[in-house]
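The form predicted on its own is given below as one chain in structure tokens.
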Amino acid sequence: MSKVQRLRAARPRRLRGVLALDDLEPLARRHLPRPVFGYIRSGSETDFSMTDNRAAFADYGFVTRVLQDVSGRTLRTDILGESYDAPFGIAPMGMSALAAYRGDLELAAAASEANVPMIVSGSSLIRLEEIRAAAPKAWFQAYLPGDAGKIEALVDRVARAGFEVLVLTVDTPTRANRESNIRTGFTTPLKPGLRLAWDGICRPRWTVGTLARTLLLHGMPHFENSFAHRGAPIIARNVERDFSKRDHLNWTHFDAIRAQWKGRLLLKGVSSVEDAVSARARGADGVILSNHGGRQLDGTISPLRVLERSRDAVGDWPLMMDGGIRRGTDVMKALALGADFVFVGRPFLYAASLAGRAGVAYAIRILADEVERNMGLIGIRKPAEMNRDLLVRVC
């Protein structure tokens, strides 16, 4: 029996009634201040890309096989030289510690206990060294600084911390137009004001359990992992400058990182077949097809829609994706279209905000149970057996 199957089945009290990952969002909406919830939930501009991430899965239906003896089902999945207890992991999410007390550590610890990978965000508020100590198999995702010297120093820091997988997010050459952040009152830098104060009064559990506890025990949060050194506090005016000047980054920067980094190197934020092919040719160890959860260029298609063509183009090479996965059936469809592994973001952070590590563990268990059940109903015994013959386009 895998670690993910041995996770304690009991729901945390705050998650009573939660039967699926989608049940977490309305609970988090009531728990979190409007600006913080809006930051997590929102996409960019019209939310077309975020909506399409979900809609794409409805284009496919399953062909099931019967009388296959699926009694020996296992979720065990191998990727990048490691064996995990499910074919999914936790996607990187910036500023998770605003939503949940020590949020990155809660996510990382739950992932480690379940033996699934968690990708640490470069815009997290907890030092990468501390997260790595809590989850030795965690991966690190970097937003590249604006000049070569800072890039080299950051990569050195990640290597010294002991990370073995470095994920370069490459779809942020400029800041996205996240209008809903403005409408809900979320800004970078974070600007305390009457709206946030009123939301805090209306949501005392978050105010006491996350905000006050963080300030009392750890002080004002800083962006800890954007550079080789500690970044600015979340209320500092120079935060926006720290996240700019990326529009000149190009493949020569990737080549330099590839020469420097001795571990596994992935690109995240790829949406074109041509870029996936270029990444393989230049020595990447895999790509994560992604449109940043619909948070960058509005109108970018769902990664699911380019998955099959990408697999045909890159052949037998690690190909992963994130975006819109909420059910075990979504995981199965992605695997059938060519993904080796998938990542899920927002629901796990909602679970952390509501019930900490236990909430994340329960959310992982929900998704793992769905995948295991679906494998039996489809007629396969392991994720690697999922293939295109078991899926048809229905619209």
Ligand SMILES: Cc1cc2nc3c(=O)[nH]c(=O)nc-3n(C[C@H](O)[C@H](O)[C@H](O)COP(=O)(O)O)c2cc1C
Given for the second form:
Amino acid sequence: MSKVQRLRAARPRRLRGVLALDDLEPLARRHLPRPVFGYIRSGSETDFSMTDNRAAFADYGFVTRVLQDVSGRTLRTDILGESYDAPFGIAPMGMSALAAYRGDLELAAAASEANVPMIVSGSSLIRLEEIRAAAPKAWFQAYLPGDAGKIEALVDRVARAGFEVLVLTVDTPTRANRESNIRTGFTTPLKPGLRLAWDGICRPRWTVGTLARTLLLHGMPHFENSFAHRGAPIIARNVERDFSKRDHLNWTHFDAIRAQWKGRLLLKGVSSVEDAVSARARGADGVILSNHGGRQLDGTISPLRVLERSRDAVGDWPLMMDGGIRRGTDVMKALALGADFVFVGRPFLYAASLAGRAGVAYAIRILADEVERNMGLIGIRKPAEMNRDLLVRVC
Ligand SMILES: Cc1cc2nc3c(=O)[nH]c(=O)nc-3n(C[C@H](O)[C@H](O)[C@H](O)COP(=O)(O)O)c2cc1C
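Could the form predicted together with this ligand be shown next, to go alongside the form predicted on its own?
Every chain and every other molecule in the complex is listed next, the one we just looked at coming first.
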């Protein structure tokens, strides 16, 4: 029995009634100020990709195998030379410490305790060195400008901090059009004003427990990990975040990073089979198929829909995905179509905002329990046994 299963993470009182990951969103909507909740929940433009990320799973149904002796099931999954206690991890999410007190640390610590990977976002608000010290198995995700000097300095900083897996997110050459952020008044940095103050008054628990506590104990949060040096503050009237030169980033920069970075190197935000093949040919250690949770180019294909073809094209090589995974059955479908591993975003951040580390631990347990139960019902004993024969396209 795996550590995740043994770790019967207690259900925090605030998560009473939460039986599935989808139960977290309505609670978080009531807990978080409108702009912060909207920032997490939103997709871009029409939300087509975000919606399709969920819809894609309904296109497939299981074929179960009976009389298989499914006792002794284990969730243990090996990826990138490490052994984890579940076939899923926590996707990188920027500004987690705005939604949850010390959010990145809470997510990283809960993941570490459950022995699943958590990817630290390049837009996080806590210094990467501090997160790495608290969670030595965390991975780091970078947003890079197409500027060789800045890239080299950041990659050097990440290596010195001791990270072993570097994830380059490559689906952000320009800023996305998230109209819902404009409607709810969300900007980065946040602009102080009457509207923000009113949002805070309406959500006193978040205002006191997350915002005021952070400001009092740690000062104004900054984007700590976008570059080798400190970035912009999170609340500022006149400061602009530096997104410059992200549109210059190209495969030549990737080759230079590959030469510099001695650890495992992944690309995240890949949606074409051709790019997955190029990544492999140029020495990446794997890709995370992703449309950024439907938050970048609206209309980008759901990662689930390119999994099978990507697997056929790259052969036996680490292929991961994220987007819309909310159930153990979603994990099983992704594994059947060729994923070695999957990541989940929003629900874990909602859990952190509502109940900190204990909330994240409980959310991990919900998903792990579902996967474990599903393996038994499908007729397999470990995640790696999922295969295409156990899934059919139903529409
Ligand atoms: C609030 C939020 C912030 C995010 N920030 C980042 C980020 O900093 N870097 C990144 O590569 N992806 C980021 N993403 C995308 C996630 O890593 C992931 O691809 C996506 O959330 C998966 O979809 P899901 O939320 O439906 O599980 C963010 C997603 C959300 C919801």
